[in-house]
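Take a look at this single chain, the form predicted alone, given in structure tokens.
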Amino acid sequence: MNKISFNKKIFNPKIFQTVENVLKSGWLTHGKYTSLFEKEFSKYVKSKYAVTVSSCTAALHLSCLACGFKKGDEVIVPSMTHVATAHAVEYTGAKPVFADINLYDGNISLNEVEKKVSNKTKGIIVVHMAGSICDMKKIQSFCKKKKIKIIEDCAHALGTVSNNTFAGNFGISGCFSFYPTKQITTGEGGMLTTNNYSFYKKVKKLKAFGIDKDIDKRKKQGTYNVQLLGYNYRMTDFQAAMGYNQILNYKKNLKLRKKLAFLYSKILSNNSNIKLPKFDKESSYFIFQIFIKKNIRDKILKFFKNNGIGVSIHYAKPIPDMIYYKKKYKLNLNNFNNSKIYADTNISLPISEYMSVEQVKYICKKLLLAIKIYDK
């Protein structure tokens, strides 16, 4: 079988034409596709408002700023996630406080969160790992009692649902990623969703230098005022055109992802050497994660590479083991045992709407062969 890439992208010819039209127009930012993308995205996830931004990291940072996090505050984040989740808190001067995760869904453990809450705790950022949603009903109930603001890191969770509610609607904001490996991509880019109007208006200002008027609302060219210290976190209009065209077809593409995830689960779930979360029809399956014994995990990664199968790790190192955070906050990885196990044993298998049933069967066949070879 031909080489299987970890995350294959095939763009509809219409996307190339739309992007070309934007480039030819000369209107490369603040354009119509930015607005169209925001409207279509909010329609899809059923949020009241959506704001395009330059990355998911930008969305997280803006959310922390709009929540008012500052020096002296604490914000709880999972110990197993991309470092951007913690960075967003750190940028504001607040302190990220790490809570361990569940095995094997990778989501933040509410029991661990409860241990980390103090009178300085102002917020929590939950991460829906691999597209599987956190236990938001319990987290919402707990945070409401403690008056803790919830931000959702939905970088993996476009299309993930729980109790008929899309990820991104459980907290004050949802932060989505359009990095090249994600379900839809704009190269770099992100989206912030919210159902709070005042929060939305503040984020809109913060993402564009603090300017008080959108370009199409100015009575005279170049006239505006700056009301607060903002940033340049805008998305270009040709990126928005890419995203807009992909979100239109996303329901169909997500259905295909779930079909392949079900097949992975069906083939692999009965093998005692492989641990994996139970198939979840509500997950968006950004990746399909499995867990293999630590002593053979890296051998299997190499085996996949030698057989032309693209795989990855999400993630190879918990944030408390990253030098910056480890030194600054004097963290001990032994306090995050589940995260340590997760990091040492996870493998992300390729999953994409552009893959075939035959490819998934081939990957599973090679995986089971590799386990047979190395697990002696």
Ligand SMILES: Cc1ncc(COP(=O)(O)O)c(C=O)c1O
The other form holds:
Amino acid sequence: MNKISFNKKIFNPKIFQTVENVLKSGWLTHGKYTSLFEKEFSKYVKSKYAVTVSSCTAALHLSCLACGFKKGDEVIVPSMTHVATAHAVEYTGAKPVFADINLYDGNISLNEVEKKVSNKTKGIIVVHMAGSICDMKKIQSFCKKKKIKIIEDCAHALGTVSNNTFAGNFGISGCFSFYPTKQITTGEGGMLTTNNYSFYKKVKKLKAFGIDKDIDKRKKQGTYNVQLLGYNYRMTDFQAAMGYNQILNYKKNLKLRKKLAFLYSKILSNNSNIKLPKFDKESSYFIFQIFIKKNIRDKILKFFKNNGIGVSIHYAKPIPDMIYYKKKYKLNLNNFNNSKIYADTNISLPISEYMSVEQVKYICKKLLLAIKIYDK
Ligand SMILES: Cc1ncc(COP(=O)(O)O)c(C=O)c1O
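Let's see the other form, the form predicted in complex with this ligand, since the form predicted alone is already up.
Below is the entire complex, every chain and molecule, led by the chain shown above.
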């Protein structure tokens, strides 16, 4: 079997052609693909609005700004996520307050959220880990009672659904990532979804310097005004062209991911040495996560590497254990026990629309063999 990459993308010729056309057109930003991508994306996730941005981190930061989070406020975030989730809060001067997660879906635990809420809590950022949705019904009803704003970090959750609603529609905004490992990619890039018109207008201004008029609405070239301190978080039009082509085909991509996830689940779920969440037909399967005993996890990672199979860890270190946060907020990892276990035992197996049934069977065969060798 040839090497199996964890996340190599194979772009179709149409993407190369469209990107070339954008480069030749001279409209490298503010072009037609930016609005085409936004329209197609909001159509797919069924949100009223979608705004292209330079990354998911930018979408999270803009969301926190548009929610008005500031110094003195607290925003609850999961302790096991990409550091970007917490950074977005930190950028505004508000304090990220960490809540532990559930084993083994990796999502924020509502019990922990209830313990961490205070009269300073203004918001929560939920992360749908690996593509599996958080318990949004319970989180929504809790947040409504406490008047807390919900932001969804959907970096893993493009196409995740719950109760006929796509991730990205459960809070004030949804923040998506198009980093190269993600289900669709624009190199770097992201999308912010919302169903709130005034939030949308605010985000549009904040993402482009605070300028009050889009380029096509200016009567005289270069004439605009600025009422607030905005950023430059725009996406280029050639990136938007890449994203547009991929979102058009995303249903097919997701169907293949689910087929492979089902196969992984079927083969691996009967082995007592491997823990994995139940197959979820509504998950976007950004990665396929399994959990292996701490004392053999790293040996198995090495075994995969030696056998030419690309695997990863999401994530290897809970955020309260990252020096910046640990020092600043005097955090102790012992208060985040589930995150600690998660970090020490998870392995992300590769899953993508470019993989075959044979490759998944091969990965499972190798994994079961490795467990036999090391788990003595
Ligand atoms: C859960 C989560 N949130 C946020 C981000 C940041 O995304 P980006 O790299 O697009 O800024 C990532 C990145 O991989 C992520 O996994």
